[in-house]
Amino acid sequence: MRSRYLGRDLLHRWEGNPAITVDDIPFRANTVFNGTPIETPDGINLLLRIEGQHGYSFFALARSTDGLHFKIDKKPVMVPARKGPFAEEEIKGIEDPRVTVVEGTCYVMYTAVGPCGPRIALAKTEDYVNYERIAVISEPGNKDGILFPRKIKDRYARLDRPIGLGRGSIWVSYSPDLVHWGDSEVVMAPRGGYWDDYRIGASVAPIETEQGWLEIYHGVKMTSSGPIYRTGVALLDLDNPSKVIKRGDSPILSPREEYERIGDVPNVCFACGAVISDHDEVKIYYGAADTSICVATCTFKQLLEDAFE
């Protein structure tokens, strides 16, 4: 039987996209993108990356009761440190927050951009407005850090994307205390000739299933007119996440709409978080062209089965 997804993306774009643009921000800004979702008793919050008109990025909070229509707080909730031990590491901004709740605590991994390049940093929050910085936890040249939602063999685990020889692969690392990390292993590398043949990086906090850790990731293909960012899936072993059980051959979301094709960075669908409802609907939040935040949906069954066809 011919698949009704043939020739189209697996994910369904919300008809109200883009969900958040710079026109929704209640203070002066250049653009908004790559917001990570936080589930709360009142609905869905999005921790937004906003680039100010001065050129560096910081975080603001958007709130929603339905996960689609958002209202943004009037002031940023986290800005680059200007004094103390984190000031030098964040002098060029803070970028791309990724939220994971581990043992009841809401942690945020983010990119601290300093004079030596990007590094992964970690903070935590109790109210989504005030953030306590914990540590800078990677060497320069590393981004896309995401915590697993539980310990693996009594250690915290994370995915990240260090750059080596100009290529970006997904790695896994482990820690006893969230500060000191090691035992790093490569998980997945770019695939020559595929849609993700240039760079890949973790996008969504790994989702635990009976079959393994479901990871929604981004892949980049370089073309003569520049990079194209798409979204794909992989399934990782529950006890050894460096072992890939299977990996989708095709992306589940590609830039097609005008708001994904035109912007500060064109041709970008950059997933940055997912929420699963009681009815197995999955809302995936993604940055479009580094200029807005959008929502796409599917069922959990489609992610686990159809995405790997």
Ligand code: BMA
Contents of the next structure:
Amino acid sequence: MRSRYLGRDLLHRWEGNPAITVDDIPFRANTVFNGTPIETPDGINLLLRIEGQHGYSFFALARSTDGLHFKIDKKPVMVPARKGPFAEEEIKGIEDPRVTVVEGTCYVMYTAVGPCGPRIALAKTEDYVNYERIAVISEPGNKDGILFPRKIKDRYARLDRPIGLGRGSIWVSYSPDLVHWGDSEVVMAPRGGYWDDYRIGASVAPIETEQGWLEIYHGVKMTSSGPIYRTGVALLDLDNPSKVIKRGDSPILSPREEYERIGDVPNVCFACGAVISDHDEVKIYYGAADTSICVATCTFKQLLEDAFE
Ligand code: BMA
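Let's compare: the form predicted on its own is above, so bring in the form predicted in complex with the named molecule.
Below is the entire complex, every chain and molecule, led by the chain shown above.
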């Protein structure tokens, strides 16, 4: 069937994009990107990845009542540990936070960049300002760790992206206590010839639906002028997420606008979280060109149905 979205994106870009740029940051910084939403009784906060002028990344908090217009706290909320057991692991910064609330606790999985490369780490917060580190939970060479919003068969579950043979695939792992992880299985690999043929990783915490876990992921295509990061969807089995029920052929968002094409890393739309309103409107937050944070929307029905056309 000929897709209704041929030649354009399923997601609708917010007219006010980019929602947050470095000009909105109330302290010196190089750039801001890859923010993850946290729903609060007062609205939607974003935990932002900020790259300082020194070159490494840390997190700041942006607050909003409408999920579109944000005000950023005057000081960063989480910076790389400089003493204690996490210091060595975060020596080159902390990146790409993803928030999931599980059984009422707000967890942040993030990338800790240490001397041997990126590892997945886990922290939790009660007030979005103070973060308690729990553990580093992967070996080096892993990124894009995201917790599922509930246990699966009595165990916590996460998606992540170990780099095997230089090509990252999405994997699932399980844990009884959030610290010890195992029973890892591959979920999806890059697809030769497609928009996601070089590398893929989970982007948004899996969304539970009656049909399965809806996963919004990123896929990379390598070109002669570098990678292109796009966003797509897959549906995973509720009891066994390593089983892919279906996977969208086409991306739902591709870099097209100037703010997605031009920046520190060109041609990047890198989602890090989504919020679904009571009216079934989905807001997806994504980093554009590693230089700003943008918002794109669609209806839940579009994500579940049209995205797989
Ligand atoms: C990925 C991550 C993201 C980044 C993206 C595009 O590997 O490191 O933080 O936005 O590359 O540069």
